[in-house]
Each structure stands twice: as structure tokens, then as C-alpha cells.
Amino acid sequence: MKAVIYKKYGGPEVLECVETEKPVPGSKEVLVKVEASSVSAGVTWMRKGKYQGSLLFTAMLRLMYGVIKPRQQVLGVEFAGTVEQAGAKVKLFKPGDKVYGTTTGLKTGSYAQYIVIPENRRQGVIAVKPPQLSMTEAAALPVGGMTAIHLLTKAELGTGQKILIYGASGSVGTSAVQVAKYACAKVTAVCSTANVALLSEIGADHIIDYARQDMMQLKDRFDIVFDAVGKLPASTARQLLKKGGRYCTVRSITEEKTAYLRSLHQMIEQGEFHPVVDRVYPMDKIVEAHQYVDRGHKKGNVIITHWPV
């Protein structure tokens, strides 16, 4: 099978695309055959083997997956796809079944035309996918939705409360501001000219245009600041929260349940939640993918389609 691999560290030239041997699945595991994945931020993070701006969590992430070189070699955490052969001692999966999940934890990540996932597992998740989404837009679906839920539930996030969101244009961002449209939340949107119309679509129920207005001089003030992308100082966000407010942001340890995809699931039954896609590339065009998501001005999910077995 094909596999698109990198053996160090660095820009979407490092990126490879090579023939591996297919793998066979456990008594316990699922064979899946991907047909969609993502380029996320935090896949080029790994594939950089550098968070920016944080030596911390670059310290965190090269102990991770690799001091000097990466240990793990095939990318993308990602996928969406068909099972093709269930374990014997798989109890909820079969073939034919459309699933979607995350590769966390695993050996090897779902830039490859097969993946073996264990039913079970601490970390990570798969399940079977929502009806309403392509498989493309369930490839979108977990990381930004599963962050977002994490990061809301954990600032007690409720009914009625004020939420600023700053870079809500992001995977993770346009997750948030649906996330915490459905909680009933009143939601205000940092981002910059070109993604205001998307941002309104989705439900926003104010926009701050960076480009032509000073989040810092408004008068509101916020029961939650939820930084996005990572880029929010603590010490800015504080000037913004009421007295006894929560400020919450992509740089903390996140975990991934099943019960954060039910959520997801219920929203997108009733309507309330759809995965944003910005681009779709064929992974042959996988340097091309990274390029584009490196430069930072990506809207929602950037996604890979794999090549026809």
C-alpha cells in the first residue's frame, strides 16, 4: 500500500510518498480503508517537531514523538474511511461500516491507504459516521469538535453567558462558536476581513474584524475568552473577562471520549453543528496541502483525499 511519510524534521519537503506493506489487524482491532484525512495545525506541529512560540510544548512534543527525528514516520491523525475486515473479538464494528475517529496513540498515523485501529483504546477514538456528513466532512469532524467541547466544558461554559472567541476562523475556532451556539451562549468572533461572512453563517452573533477594530476597546466584557489558535496572551485576555471569568485556550492538554463525538453527533442530527472545509487536495498533493496550511489563513479544515486502491 501507499503511505505518505516523513524521516525528519521540517517544512512540507519533507513529506514522502512510499510503498509499505499493508497491515493486518488483531483479534481486536479494525482494518480501515482511509478515504479522507486532515492537515490540522497540530499535525504540522509534529511534522515541524515545533510548536511556535512555546518552548514548553516543543520540549513536550519532541519527548513525544521523537527527540531528534521522528519515531513515528507516517503522519495524520485524522481519518474518515470504510472498515474493511473486523477483528474476531470486535464487537462493534463490521465490514462496510463508515467510520471516522483519531490515530492518537497509535504506531502509525492515517496518511496511508490502510490503517489498523484497536476498538478500545485509551487514547483516541473511532466511531461510526453521522449519516449527514460526506466522508470528506467527517474527517473534519473530531479534533476541532472534541477541543472544542473539552475547552468549553471545562470553562463551565452555560446558558445566556458571554463568550469572545479570538482566531474563530480555525478548525477548533468554528467548532467553538457552534459548540457554544447550541449551549445558548451569546458569541463573539475575532477574525480578520475575510472570513466575517463565514463566521455570520455559522452563528456568530457579533464579529470583531481585527483589521479595523481593537478587540481591547470594547466595552463588553466576557464570562469566557477562548483562545483558538494559541496566539492570545493570558495577560490580554484577562483585560477582557468579567470579575470571576475564565479564560481558556489551545495550548492546554485536551483528551479525546467518545461521549465528545455523541455530543457532536446530536448536534449535527438537530442541525446545529456542521464541520467547516476550506480545501480539499488529492494526497499527492499532500506538500501542496501543507504549504497552504503552514501559511496560516486556512478556514475551518484543510483535507486530504487518498488515492484509489
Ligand SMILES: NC(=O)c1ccc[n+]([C@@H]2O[C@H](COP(=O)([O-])OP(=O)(O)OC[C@H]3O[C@@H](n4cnc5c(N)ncnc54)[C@H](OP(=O)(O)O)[C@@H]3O)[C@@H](O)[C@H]2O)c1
Given for the second form:
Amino acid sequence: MKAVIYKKYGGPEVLECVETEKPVPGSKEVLVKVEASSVSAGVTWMRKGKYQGSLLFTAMLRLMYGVIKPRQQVLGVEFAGTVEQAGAKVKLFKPGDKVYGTTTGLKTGSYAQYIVIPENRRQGVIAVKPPQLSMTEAAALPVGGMTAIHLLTKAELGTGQKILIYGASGSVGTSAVQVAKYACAKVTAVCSTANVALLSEIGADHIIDYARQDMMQLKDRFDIVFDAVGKLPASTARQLLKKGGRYCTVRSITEEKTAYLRSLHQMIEQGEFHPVVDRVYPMDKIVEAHQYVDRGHKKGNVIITHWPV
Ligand SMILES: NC(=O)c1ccc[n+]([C@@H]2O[C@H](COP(=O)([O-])OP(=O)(O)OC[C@H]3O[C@@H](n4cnc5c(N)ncnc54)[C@H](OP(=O)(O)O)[C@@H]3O)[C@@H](O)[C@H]2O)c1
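Other form of same protein, the form predicted together with the named molecule, not the form predicted on its own:
Let us now look at the entire complex, which starts with that chain.
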């Protein structure tokens, strides 16, 4: 089978397509034919071997993925595809099921024609794809959606609260806007001029175009300030909070839980959540896709469609 690997950390040019062994599932694992994966911001940090602007996060990343060079060579985290084979002891999935999830904590990433996923995960998730979503949309769902739910739950998001979401146009940001609206919060989204229409479409109540308006001049004070892009210092965020308000940031350790996917499925079923897909690239344009995401301006998610098998 084909896979996209990286043998050293660096720019998009370190990615190479190779032929490798098709994996064989164990008795408690499923073999998934991958149809779509993503280029998330996190995957580009893994490829670079560094997290911009944070020595601490870079050190953690190197400890997790390899100090000098990547320990696991197949890149990619999010996936959507079809179960081709289920091990004898697998109860939740069967061949033909359309599934999606993440490869977090596994030996290989999702940039491969086939991946093997344990039915029960310690890290990472796998679930049956909501029928309302296409494969490309499903590959855009898990990381942004789960990160938004995890951080907003920790920040005790509730009905009627006022929340400011900074960097609202990325994968986490567009998910956070929709999760907060579902919780009946009043959302103020901060984004650039190019993304004002998108934020209005997904339901933000107020939109601050950071090129035209200084959010620090806002009279409003918020119950929650959510830094969805990792660029808003805590000291700045605190000036926008009500007394007792909470600041949360994507520069935090988060968790992946099937329970979060269940919440997302419920919102999708009710037509209250839709993953935002910016661009879709075929796998043979993976370098261009990474170059695009490296520029830091993607809207929502960038998706890769896999090689036909
Ligand atoms: N902790 C976790 O588990 C976790 C999980 C997922 C992601 N993350 C982290 O979260 C961050 C965001 O990831 P992402 O995939 O959602 O988005 P992303 O692709 O990194 O975000 C880019 C978006 O943010 C906007 N943006 C860029 N600079 C901005 C600024 N200074 N002010 C306001 N908006 C700005 C961009 O639009 P404009 O340039 O047009 O403004 C673009 O739409 C990444 O650092 C990622 O590593 C953490």
C-alpha cells in the first residue's frame, strides 16, 4: 500500500510517498481503508518538530514524537474511511461501516491507504460516521470539535453566558463558535476581514474584524475568553473578562473522548453543527496542502482525499 512518511523534521518537502506493508488487524482491531485525512495545525507542528513560540511545547512534542527525528514515520492524525476487516473479538464495528476518528497514540498516522485501529482506545477515538457528513467533512470533525468541547466544558460554558472567541476562523475556532451557540451562549467572534462572512454564516452574534476594530476598546466584558489560535496572551485576555470570568486557550493539554464525539453527533443530527472545510487536496498534492496550512490562514479545515485503491 501507499503511505506518506517523514524521516526528518522540516518543511513540507520532507514528506515522501512510499510503498509499505498493508497492516493486518489483530483480534480486537479493525482494518480501515482510509478515504480522507486532514492537514491540521497540529500535524504541521509534528512535521516541523517544533511548536512555534513555545520551547516548552516543542520539548514536549520532541519527547512524544522523537528527539532527533520522528519515531513514527507515517504522518497524519484525523481519518475517515470504511472498515474492510474486523478482528474476531471486535463488537462495535463490522466490514462496510463508514467510520472516522484519530490515530492519536498509535504506531502509524492516517496518511496511509490502510490503518489498523484498536476497537477500544486509550488515546484517540473511532466512531461510526454521522450519515449527514461526507468523508471529507468527517475527516474535519474530530480534533477541532473535541478540542472545542473539552476546553469549553472545562471553562464551564453555560446558557446565556457571553463568550469571546479569538481566532474564530480556524478549525478549533469554527467548532467553538458552533458549540457555544448550541449551548445558547452569546458569541463574539474575532477574525480577519476575509472571514467575517464565514463567522456570520456559522452563527456568531457579534463579529470583530481585527483589522478594523481594536477588541480592547470593547465595552463588553465576558464570562469566557477563548483563545482558539494560541496567540492571545493571558494578560490581554484577562482585561476582557468579567470578575470571575474564565480564560481558556488551545495552548493546553486536552483529551480525546468518544463522549465528545457523541455530543458532536447530537449537534450534527439537529443541524446545529457542520465542520468547515476550506480546501480539499488529493494525496499527490500533499506538499502543496502543507504549504498552504503553514501560511496560518486556513479557514476551518484542510482535507486530503486518499489514493483510490
Ligand atoms: N491543545 C490541543 O489539543 C489542540 C488541538 C487542536 C489545535 N490546537 C492548536 O490550536 C491552534 C489553532 O489550530 P486550528 O487548526 O484551529 O487553526 P489554525 O489553522 O492554526 O488557525 C488559523 C486561523 O486563525 C486565524 N488567525 C491567525 N492568526 C490570527 C491572529 N493573530 N488573530 C486572530 N486570528 C488569527 C487565521 O485567519 P486570519 O489569518 O485570516 O486571521 C486562520 O483562519 C494551533 O496552534 C493548534 O496547534 C491545539
